[in-house]
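Take a look at this single chain, the form predicted alone, given in structure tokens.
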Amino acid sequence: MNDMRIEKRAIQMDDVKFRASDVQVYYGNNHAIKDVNVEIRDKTVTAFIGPSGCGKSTFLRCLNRMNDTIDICRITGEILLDEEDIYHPKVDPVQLRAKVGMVFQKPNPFPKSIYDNVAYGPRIHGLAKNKAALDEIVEKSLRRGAIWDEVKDRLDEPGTSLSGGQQQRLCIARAIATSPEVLLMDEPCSALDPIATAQVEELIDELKQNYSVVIVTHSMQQAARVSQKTAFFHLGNLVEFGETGQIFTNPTDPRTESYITGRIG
């Protein structure tokens, strides 16, 4: 009985990707992410909810080191991926985020054609010995953000001549061409109408079957339809954590309530 339990403990402690204890965010004196404390799965769509400026989007740039790049932004507290602190000085960021892919709100392509767009991480890396190698880097890659068959009679084109849907498409292929472990989407489809935001929704259910995929969405819906786990932030806390259905149907806490329920937010 006690082997099948540590068993079972093990394979629950395999399956965390992302475990952050006690986070704060400070942005100068202002104290943006207070006390944040939670375990991100694999292999799993994980949807930060809550109203404008509390603190969802700030806390998943925790997860890559984006907010580095921002002088009066400091963070103290614990993340570790596969058990290793991202905050070490050892940790270079630019690996990181080769392992912790991040497509933002706006489809932003590189002024390169769309093999160069997919092509660019892969060759700063060094993941392609051959042209060969990268071109087959850059379809599995395409396939996989589901636009190679729109595409593939077109690569010389620029990134920027598709449509928005496309770009993100693209944009989400460029973030899988590093071999990531986890894909970061901050509100991946605010600026696509919807038809493409459904297509994009329909490859996060895809991709989670290869990443861990955590998304900043302001849609209640989006987040039901993509995610199995939701997190609520709200005023720069953590409110509450759990399975996706349980969060927008039994809720515990009285103010995940009122915002799943409009009357907060």
Given for the second form:
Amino acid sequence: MNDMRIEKRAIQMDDVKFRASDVQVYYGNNHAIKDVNVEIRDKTVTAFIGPSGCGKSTFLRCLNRMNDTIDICRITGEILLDEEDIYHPKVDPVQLRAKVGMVFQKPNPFPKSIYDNVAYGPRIHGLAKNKAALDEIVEKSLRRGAIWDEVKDRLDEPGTSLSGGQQQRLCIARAIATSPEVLLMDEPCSALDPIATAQVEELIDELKQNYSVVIVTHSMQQAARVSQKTAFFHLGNLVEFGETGQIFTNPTDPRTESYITGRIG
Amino acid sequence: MTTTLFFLVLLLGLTGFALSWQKAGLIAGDNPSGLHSRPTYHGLYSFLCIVLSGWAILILLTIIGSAYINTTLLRDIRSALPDAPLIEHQLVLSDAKAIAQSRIASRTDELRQVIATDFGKFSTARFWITIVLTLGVALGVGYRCLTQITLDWRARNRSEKIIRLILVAMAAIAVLTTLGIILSLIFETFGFFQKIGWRLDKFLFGTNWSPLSGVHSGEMDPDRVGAIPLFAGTFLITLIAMLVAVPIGLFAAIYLSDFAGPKTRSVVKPMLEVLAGIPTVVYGFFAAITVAPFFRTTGEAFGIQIASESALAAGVVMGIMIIPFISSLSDDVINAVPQSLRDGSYGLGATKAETIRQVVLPAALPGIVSAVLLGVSRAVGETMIVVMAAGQGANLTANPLEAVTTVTVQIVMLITGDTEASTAAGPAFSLGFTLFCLTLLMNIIAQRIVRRYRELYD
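Since the structure above is the form predicted alone, I would like to see how the form predicted together with the partner chain looks, so please show that one next.
What follows is the entire complex, opening with the chain shown before.
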């Protein structure tokens, strides 16, 4: 990373994309997220770390209201995207999710061709006026997903015929194709081998020039490699949130220190 | 006598089990791990040997015994009545048996009395031979099994081998029965084709079906065995049934799997499946007594002529019968589409309708296709509804408001009719065989489709 980029990053650090205050999440009687307050900035990679079951994925899924699909889930508090409440009754979760894309833990290409997988989002949102425009979106998304060269000759083959790492990059390209403003990634590398992981991490690093990226990860090395901001969750609480370098070298909370030194979690 | 022996052998087997188990335990003494096989296996091996050999001898003796007695007695009768036909000989024999067992015989003359006495002697001899041989073999085998038990005797491997043979035999019975049915279908069909002088074209493409009219000497008129009206009727009714069952079943499945809450689902799904439990004969009279007259009066109100037995009534009721098959199977395959695919689609900002139409249904399509084809097989083979509600006349029409007949209806009429079975069986078997070939072909195609387009999810 060269100096210019660091400087650029410092300037844009002030744009807050998500502002969450006093967020509580309940699954039935289980209080899964307690009093989370966090600010997620634009054009930044924010990592959520913490032991299994600490609520980091749950909180991530609050950011694009994916928890709406779970009947017993109840959310209170306020989450603002660009200073607008995403849980306001007037907000349509469908439109919100077009702005806040998501990549899942397990690659989940649709049972369609590679081309149709990427074209799915643009088609349902009417982003392309004609076939040529759609072709362009698909190619651009696949290029940004760093998978174009591998699939450009077989766009008609089913997305499920790709290898696991390729499938995950296809899913990232699919998420980019709707031109979201934020990209949420829920352990995107947990099903991938080290080489595919390196490719996806490289991709995340490029994506942050245009998007705000929020990534949930179990690997602290990965958080340290790709993120600028890190949030540590423990038992439903947001224990510590700050610069990645500071969290990993000089944590203020003893629980954070215990986790990153391997004593808990 | 045979039944008692059967249970006696079983009792001997159980005794053999207990004794072998005990002996194995005694041999092992304080060191049970010294035995190669656990005592239970020693017991099991003895049990299997005793029971299988005892039953085998018993069955063999029963079959050979009665065959020997019958042939001997029949030879005696033939020498006494050399001029009478075979049927007369058999009558004498059955009368003699009746006299010997002091039941009522048609006549009691001297010959019958003599044969009856002979039959009595033979029966007594067979009685004792069977008892001695069966129990002797069972006891002998049991003794041998008991003396064989040592520390190293591999009773487990041997009894496992026997059990595997038993399993193979059971599987063979299932397969051989199917083969037998198919072979008898083929032979009867060949016989029928011979009777119509191998005019296959007349059978497959002829449009006039009245195979039994004017049949005297067993010769069939090739011009009257055209099966086209029957198959046309079958397909017309199947088509109507599927037009009813596929949309209702599929939409019900989509509602149940993606829209209904768990409470609604737990009520609606079993209710739908109750439909599958209704006997088809009930659907049949429901069609004939309720639905057909309803269609007729409704049609009259609109000035449309609807026959009281119509393809429409039979098809609609058959469709209702098939709904639960399609909805239940489709619901299962739609539920089997992984949640991750739905999440992926929602995460891109797709609505529920877009997700179901463009992601869930394509993923579930192979399963839905096989559900529909299963429904078609049911419709093609369905009998009771069409017998009661579709009509009997072989009427070639594409108008669903008229009466048509189906392959299954004609088979029922041929077999239950007044014509003697040997004549009527020919056309019935050839219809059955053709129907069998069609459904087999359909199942093969369905399996191909499903295998080709199946996506594997874990």
